[in-house]
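Just the one chain here, laid out as structure tokens, in the form predicted in complex with nicotinamide-adenine-dinucleotide.
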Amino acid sequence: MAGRGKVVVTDFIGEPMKDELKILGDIADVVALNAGCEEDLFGRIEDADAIMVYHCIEVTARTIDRLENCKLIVRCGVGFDNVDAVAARKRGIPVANVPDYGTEEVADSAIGLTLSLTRGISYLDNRLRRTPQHEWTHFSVRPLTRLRGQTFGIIGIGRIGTAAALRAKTLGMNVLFYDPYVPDGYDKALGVRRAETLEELLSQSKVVSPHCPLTDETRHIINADTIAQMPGGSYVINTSRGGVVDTTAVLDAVTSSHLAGAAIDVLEQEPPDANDPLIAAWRNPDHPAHDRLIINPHAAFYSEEGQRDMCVKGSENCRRVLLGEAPRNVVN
């Protein structure tokens, strides 16, 4: 690269950009636009040599077609659906993501939510807060069953699914996974079992935790029909993508007690509408599902270290292309 480059951080990150400057400062000017929408980029991004995008804005063909020198767009996160990767490829611009910044955190959250539901922790806490004089006892949460020996069912054994499998094993759970896209041997390497079909996984699992991406195949993979295949008194945890789980079906199943509980970190609409039936039930102490639902605001990824990984790994990838090296984790 002749002369200094320019790296634009479009959104989410403001000054001071300690990590970005440490990694890129000797070869590029780094500019944070703190954009709230794509229009905020107009006139400020066209001459960028590399771009780092977070989750607050979309980068569509309207922006991509105006880029003059861009050698890389990094989506500093896992999902890259807010960047038009096809339009970028047409212009010869690679799009990369940062796939591993929150692997451990999401797996920890999936297990934390599992423990909270199966040990009755949030249920008892909710009930005790409401009726402190009557409920200093475990009676209301009965029956709970011992976790050791129960089956933890994973849909999608990629990075996060694998990390969740290792954690569930240490709790003494039998881990079963369904993932038609991983080659034979994963089960042996991890010491877990493979289900050949989704039905096989569902019918045996005390806890079902999807860790697959949202695709046409996985949209509402957890729905009324598939929940009906799970044993009575089982649980659904979703830390993947909102669209993977039909939350209306989950609410119905918790209300009817077919499911003993559900924990949802991701929703199809985020933030949710107050009239969303799941949210309304979770807020209403008189709803029969109220105490058996846990909702989190798409926070499973978050830790200070993970957030720093996004900046550091995104910046390192920009540095690679500015120095003429091949970028990593290209998704288009």
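Other form of same protein, the form predicted alone, not the form predicted in complex with nicotinamide-adenine-dinucleotide:
Excluded here are partners and other molecules; the one chain stands alone.
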């Protein structure tokens, strides 16, 4: 490599960037832009040799078409729908992700949210905190059914889906997955069952937990029609991508009690608008769905170890391309 390179970290991560500098500092200048939107990149990113993108902004063709020297765009996370990978490929720029950084954390969160809903933990906590005079009994959360033997339905049996499946099995749940893109044998290797259709999975599941990327095929895969195929008194958990679930349909189903509850870690707009109906219901103790909703701020991925994995693995991939080596985990 002739001369020093330049690696730009677009968002989320700022100074002191100890891991990035340790890995890249001898061959490149590392610059954190702390961008809040794509417009913040203009005039500051065009000469980058590699770019590390997190989840706070989008990088579209408007930015990609202005890149002069870029050899790699790394989405430092699993989902990469906020980077226009097609536009990058047209420019000959590989886009890579970090597919393994938060596998354990997201799977743990999905199971934690499942337990909080299905055992009435968050419901009872909300009720007692809001009305201390409320009768000190379990009566308000009835009926709850034993978790063992219930079906945990997973959409997408990739790394995180597999980790969630193994955790649900330890709770004694019957795990069913739908994923038309994995070859036969995953069910036997994991000791779980495979659904041939999405409808088959939905109709049997007490809990449905998507663990799929956001694509044209999966956008709003959980919607009013698919929720209607789920048994009454079931639950939706989303720790994947915001666009996978139509939260308006989820709110309607919780309000009508077709769904017993929902836990949402990711939203299509983050942070959400205060007038978002789901957020308004979650904040309103008088709303009939209030106590049966759990909202988290896109935090399922987070642990100190997981966040460091994003930085380290993203930086290591940038180092590869700056040294003339092939990048790993290319998605386009």
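As the structure is a prediction and not an experimental result, all values here were calculated from the model. Rigid core: the largest C-alpha set superposing within 1.5 Å between the two forms. Residue numbers count along the first chain shown, from 1.
Taking the rigid core as fixed, one finds a CA shift for Arg66 of 2 Å or more between the two forms. Shown in the overlay between the two forms, fitted on the rigid core, is a CA shift at Asp40 of 2 Å or greater. Each of the two rigid parts keeps its shape between the two forms, while the smaller one turns against the larger by 13°, per C-alpha superposition.
We note a C-alpha movement of 4.5 Å at Gly324 between the two forms, with the rigid core held in register.
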